[in-house]
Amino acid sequence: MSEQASPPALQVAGLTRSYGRKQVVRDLDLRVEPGDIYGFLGPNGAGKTTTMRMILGLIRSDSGTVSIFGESDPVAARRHLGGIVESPRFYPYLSGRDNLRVLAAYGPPVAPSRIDELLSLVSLGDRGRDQVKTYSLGMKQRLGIAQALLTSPKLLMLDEPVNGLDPAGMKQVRDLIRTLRDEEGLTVFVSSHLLRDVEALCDRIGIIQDGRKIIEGRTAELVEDGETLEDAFLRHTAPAAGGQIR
């Protein structure tokens, strides 16, 4: 008897969302496999953040389904899911550790040892007692990732995780994402407009435009000989993208 194939980490089918008369996401299908670092790309206003908010359960879809590791019931599915959409927010006068303790109180019980483990994992073990107002932007981004990991998710969704960081901060976040996949066994879904980072980091990529998926596949398969990912992105999204990548 053959073994049953593992379900995808994320399966989005027919996802649609409108604001008033404007349809922002249109009949969108996406598939993320377990162990992927999946890059989610699109021109400015393509519907990336709206899509992520629907997947995370922060807003409702008008139609369509979201399945996470084979679970389509919203409550059951989102037990496997953690994420950051836009910039993480913290209490500036509390320490990094106390911020995580406060945030953990809103969900299932989290052991104090788990908070220490997460601070160490995101390279903030020696700064956990310091007030967040003293943190750099990169440190806040890493603390945000620790926050998203409080519930031990299997799928982590990150919206522009290196946006605004200096080169050292960008490398720290990229290395952390690889560690989460390679050593912690997470699947990671990353939305970004920094295409060089996506090309270096992501195994598979989906590109949307005007709320619709226009292509999805392995990174190497989307790039033709002699192209960079930026070249391929502009080729797939031209002419409507107007050269603006976000």
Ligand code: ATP
Given for the second form:
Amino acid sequence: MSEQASPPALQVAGLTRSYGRKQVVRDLDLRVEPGDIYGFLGPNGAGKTTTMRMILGLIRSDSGTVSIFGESDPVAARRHLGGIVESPRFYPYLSGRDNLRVLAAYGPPVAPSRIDELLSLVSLGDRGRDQVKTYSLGMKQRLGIAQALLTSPKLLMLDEPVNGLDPAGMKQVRDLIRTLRDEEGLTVFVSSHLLRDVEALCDRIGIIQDGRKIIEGRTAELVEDGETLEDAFLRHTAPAAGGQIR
Ligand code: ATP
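Alt. form predicted together with the ligand, vs. the form predicted on its own above:
Let us now look at the entire complex, which starts with that chain.
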């Protein structure tokens, strides 16, 4: 009997979405392999957040399919999935730990020990009992990642997770993403405009523009000799169509 190849962590096929008359995601195909840190790139307004919201089931697609670890039934597929696409919101007067306990109560049961485990995983072990209103932006972002991990997903989607963070905060989130992949075995799908970060962090990359995929592949293969990822990004995204980097 031939061995069956393991299914992709995420397979998106023909995903399409319009707002009014404007098609903002057009017939999009993406493929993320298990264990990838996948960088999802594109100029402002390219359709990245809209795509991630569809994958997470927060908005509907007009057409297309999303399959996660081989599951295409939306309920079954999303059991494997966690993510944050907006700045996470917390109760400011509750501790980080109590916020996670409250959020955990909305889903399947989570052991209290898991909450402490998650707090220490996101380097908030020593601040978990402090009120969230005393947290820095970076700490709130990491608490948001802990929240996304409450259901023990296999695929984690993060929309611009380092946006607005200072260099130390960015490094902590970058290191956390690596730890999640290397030590927790997660597949991570991350959108960002910080191309130097993406180049250092992501094994594979997909670039979209005007809702369409321009290119997808291994980071090392998309970047030509002597080029940076920023050079490659600018080469692939036409300035006339708004190919700018924030
Ligand atoms: P950025 O890098 O700036 O965050 P993005 O690639 O995430 O951009 P989206 O936020 O997905 O892009 O937006 C894609 C297009 O869809 C944009 O033209 C945006 O104005 C439009 N759009 C997004 N959300 C809505 C909405 N709720 N109603 C109408 N248009 C929307």
